[in-house]
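As structure tokens, one chain now follows by itself in the form predicted alone.
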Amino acid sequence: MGLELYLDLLSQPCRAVYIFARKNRIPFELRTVDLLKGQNHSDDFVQVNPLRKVPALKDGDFTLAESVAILLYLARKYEAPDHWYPQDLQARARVDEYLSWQHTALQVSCTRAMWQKTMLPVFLGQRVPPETLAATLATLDRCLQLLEDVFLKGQDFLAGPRISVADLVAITELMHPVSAGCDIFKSRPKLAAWRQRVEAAVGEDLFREAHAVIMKAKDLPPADTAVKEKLKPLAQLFL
């Protein structure tokens, strides 16, 4: 058996590496884990990835979690161009330093943000307390701040002139908040022509296709009372 590759493209470090492997041509099996059902806590899938969590990589008898550890697997194994990964010691530094961030900071917020807007109210009926949207909103912005100023900075990309994994993590985490009706480029002219140029680096067409379950996520019809049940624990962790 070939490189399998353990999604749900409703999470953000998954469609991180699913464009990072299409992009880069490099072949896979796709296999869907729908976390809405809870396939991530099946038998099958924790013999993969007992931590339970998407994206997953199997390749023969080898497991990997971790979308970071992902991609950085797939970038050297595949000998990916060197942009995305680089091997000077300072430029693939950058690169780290703003993966190393975007854990407790970018992804915490704009995870928070799609689940507030849409998931928890929509999804799930919760209420969410206008305060802690509030709240969520304004960590979300100041974040953004940060990504402007100490990131991007005047550069193309956020490590360099080129596109890199980092640019990929962060994209991907900012579709979150966009598909949950949040416009955060719109009062941003400098990170919306970052944007654009990520989406024509990656692919119009790729960046779409890979987006496109998020971007419906608020149009899903009420969850029934089992999927709540289940989901209750997850949600807590968002308000």
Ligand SMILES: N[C@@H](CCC(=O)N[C@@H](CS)C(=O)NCC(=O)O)C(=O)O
Given for the second form:
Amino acid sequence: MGLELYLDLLSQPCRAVYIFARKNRIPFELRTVDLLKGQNHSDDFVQVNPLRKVPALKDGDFTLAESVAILLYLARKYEAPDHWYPQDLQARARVDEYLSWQHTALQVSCTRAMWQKTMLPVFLGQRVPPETLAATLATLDRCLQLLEDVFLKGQDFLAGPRISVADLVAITELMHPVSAGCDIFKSRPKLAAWRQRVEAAVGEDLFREAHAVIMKAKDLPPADTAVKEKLKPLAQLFL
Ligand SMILES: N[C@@H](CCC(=O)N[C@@H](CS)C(=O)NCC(=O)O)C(=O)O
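Can you return the structure of this protein in the form predicted together with the named molecule rather than the form predicted alone?
Now the full complex is given, and it begins with the chain already shown.
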């Protein structure tokens, strides 16, 4: 069996992996893991990723979790064009710097914003205290400011003059709050111009396709009781 990618495009790190693989014409079998059905807890999936999270990769007997590790594995194995993850020591270190920062900063606030605006109230019927949402959006705003002031300072992309995996990881995160109705680009022309550049570099059709599921998340019908029970432990993490 060749390369298998276990994804649910509702998930932002899955979208980064999906776009990277498709954009670089990496052949893979898509194994959809439906998070809302709890398929990440199935016996079969746990064999692939005992951490029970997507994305996950299987390449023959080799399995791998964590989107950043997966992106770098794919970039190296398939010798993706240099700009995605440059060979140059310091250019690569800039990409690594962003990837290290985002996990505890942008990923956290984008995930919380989407859950607090969409998944909890709309899908699971759970009230989110306004002050909780306000605190999340304030943290998100501070992250957006850092994107503009630190990472995008004087350059077109987050880690240099050309698109890299850092930009893919960032844009797929940012589309999470966008899908929930947060107009995060409105008063941020610098970030909005960067988004246009990233979309153009990825290709608008692929970008739209990868985000189709998340952009419809706010129209999901309310979950039934069994799904609510299943997602309860996860949902509590975002309150
Ligand atoms: N740091 C991980 C995050 C993976 C992650 O949290 N995946 C979520 C979807 S975005 C998941 O699978 N959640 C299911 C669960 O926790 O039950 C990465 O970047 O791959």
